[in-house]
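Consider the single chain below, provided in structure tokens and representing the form predicted alone.
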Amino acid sequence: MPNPPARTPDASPAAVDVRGLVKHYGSVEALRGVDVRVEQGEMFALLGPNGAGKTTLFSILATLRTPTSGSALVLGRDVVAERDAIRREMGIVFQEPAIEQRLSGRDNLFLMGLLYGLTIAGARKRASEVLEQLGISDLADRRAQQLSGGQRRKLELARALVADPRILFLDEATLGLDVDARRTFWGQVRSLADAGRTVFFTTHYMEEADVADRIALIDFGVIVALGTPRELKARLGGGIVSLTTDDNLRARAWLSEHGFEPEPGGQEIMLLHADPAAVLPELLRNLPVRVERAEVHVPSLADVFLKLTGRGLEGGSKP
């Protein structure tokens, strides 16, 4: 594989600069030539189904794995050659809980401060500052094992902020939380990004990715689209007609015969159309099957992903 192109020196390097990144696990090619650039102060989402390569890319950027080939810089530093320097300037929240369940919220943060080299007094001060910053001082003296899932996730985020990192890495950070807890968590993360902190996060929840400044859609180790949420949705144009009938196979055949192009796969029939509200009455009148459900909606990130890859964000093989 050819070497990645040389970089032009920059007084203010990107928060993340990935070029030609490849990662193999034996015969499995988890990443296949990924190129991504994230600017400092940006909130950036990596969106894709399970098995798409999100965690592999995340792990390389967070210096937990090494690439097979290609290059990756974080804050201008190489993830392999300058791993320790990157770790001193990053905070991380993993999919799986990393807090000590038997310790209080304050003691978890105090311990993290000591691990980052703060003095005892400095670690205590920083723990209190972060608890107050995130509005969770009420969790300070409660053991982590006594907290709800959403509260533990807030504590994980606080733990990642103890060293005042320049970049935050969050890997499926709200997995298992209910909708309200996820919304609260991402509201806090968005506030951190608005204050100038770089955030790089992975998710397979499209509503979470919508809070990002930009989104990369990844599938089978390849970035298939990159842009703001608005830009990605605009790629579809128009809107979506969703139909469920008593015979979807026959309905799809009729639609194809009459100049429509239903999207492949799925439990419902999806049509991309420039004027979905206008065409829906025609479909309801003329389809030779009983329509059990019909709706029109603006394109979502899930619709974009389905259009580009032929599969949904829930995963599964390409049809």
The other form holds:
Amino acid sequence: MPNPPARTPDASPAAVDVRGLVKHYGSVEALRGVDVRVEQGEMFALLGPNGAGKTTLFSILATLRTPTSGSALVLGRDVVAERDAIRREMGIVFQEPAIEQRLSGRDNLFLMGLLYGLTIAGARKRASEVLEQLGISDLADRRAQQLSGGQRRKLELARALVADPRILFLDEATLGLDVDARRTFWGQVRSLADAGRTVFFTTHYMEEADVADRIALIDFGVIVALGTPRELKARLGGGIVSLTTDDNLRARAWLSEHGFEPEPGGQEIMLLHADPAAVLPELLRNLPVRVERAEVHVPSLADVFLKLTGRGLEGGSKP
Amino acid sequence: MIRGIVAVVILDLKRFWVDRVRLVVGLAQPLLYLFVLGAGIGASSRMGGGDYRRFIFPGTMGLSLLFSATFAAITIVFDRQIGFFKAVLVAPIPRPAIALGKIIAGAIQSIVQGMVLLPFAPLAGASLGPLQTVEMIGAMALAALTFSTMGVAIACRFNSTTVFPVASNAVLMPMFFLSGGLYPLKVAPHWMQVAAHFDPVAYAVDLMRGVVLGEFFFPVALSLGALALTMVLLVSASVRVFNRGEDDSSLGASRLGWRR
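Can I get the form predicted together with its partner chain as well, since the one above is the form predicted alone?
Next comes the full complex, this chain leading.
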């Protein structure tokens, strides 16, 4: 975009609009010039290894830290100058537990409601609604410390939802959960996003980032890549479709005619493509032969990260 | 603002109620001072055992209020460690509301602890009439509020639950010993009398003792003024720490270590 629009608070501003964001801790440069724009209603993932600057960016957006330079707007409001106004619009799930373990889930949500300005009756009602919505009403009257890790994380999510926020921020929200609990958790977050809430989350698990609409890869305090999960994977040069048909010769001829370039030779037809999963249905519909077997190899986000940075995701940013 | 304070107070009182057994355990220390230390020292003092117990009852009440109020403030340090406070910090309530809520909640916990100790007054030979009881509760409330302010002012500067109790004891014990809680200030060495003028605990204990014995060391107006001044100074100091802009997540304790 040659001429970015002027930054005036319009009717539907970007959910997150970060420009030239820099954050230093003493001599440590945690963020070295980050630009990100997240639209309303998007589910957006910030993916990177430990120490890449994810939590710092999250904390600035969550109004818990102030940037060294650059600007960050949430829903069109400045996170420093208009802190109090956007706090009303945000729900936040932290890495570490932020519910009072010795109180019941219901009490925790009730108290959060009070902190967000609801009346006593209003806060009680809202607590029940959220518990109902997340399907944890039956756990609500137990002390939080008696719940499982996954149930507690759901309670954290419920806590973030009490104020009915327009945007949800989650920082490594499933740290320490098993695969099953993680899947359930993200399923629930996904349906919140599908219902129109903006979700911005950080993670270092690539399979988690895959549920997002768009992903920003962050490393050493800068965004190294940004796009939909498909786009990012396509950066590797795409993936491979392999097909077995009842008439490979005829299939190859058709493919060549339609602009595809099948690899020569082999029992199967190998086809390199930027987005193999998207092209497969088209092939299956249009090939004039019967396809007996179809396979797609897609590179993982871990492969993408490795290619872009030369290091794996698990290793951490510190050399 | 008011709603924010109320929310913080309800939050802390709910948590206090979970730990209500503390009220009973918290009785042990003052009763120990009153009936064991009191009996021992009283027997060897010119006042005699009975009179001495009656004399130190306001002092042990002060001790009880002081420690329960400071202990209530420890929740600030504790919350900071487990991240619970972050959720409170990102809520749209003004920072001073958090500080004031904490102070009020601590004072309430402290006064409740004091009310549990109060029925032991007759056993210590300090029977109170109806008017005296009202006066006593008033003095206790003032003391509790002052001590809670002190607790919060100290606690908001720490982010370690192991350092805070040590540090607060290092401040509180001298304040208690200087307060005249266990001996009459008027027979204390001159330097202690001078030092007691700078000790808020001394004023609080003196007010309560005045109610019980009918004689004051400090003029009442001076005591009230000193306690009010202490509160004003410490409340504004706490609010300043809570208000500190940069890196809210650490709530002013950032000098003792930061996290990314």
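Take the two forms, superpose them, and find the largest set of C-alpha atoms that agree within 1.5 Å; that set is the rigid core. Residue numbers count along the first chain shown, from 1. Nothing here was measured: the structure is a model prediction, and the numbers come from that model.
Engineer: Align on the rigid core first; then say whether the Cα of Glu39 has moved by at least 2 Å between the two forms.
Structural biologist: No, shifts by less than 2 Å.
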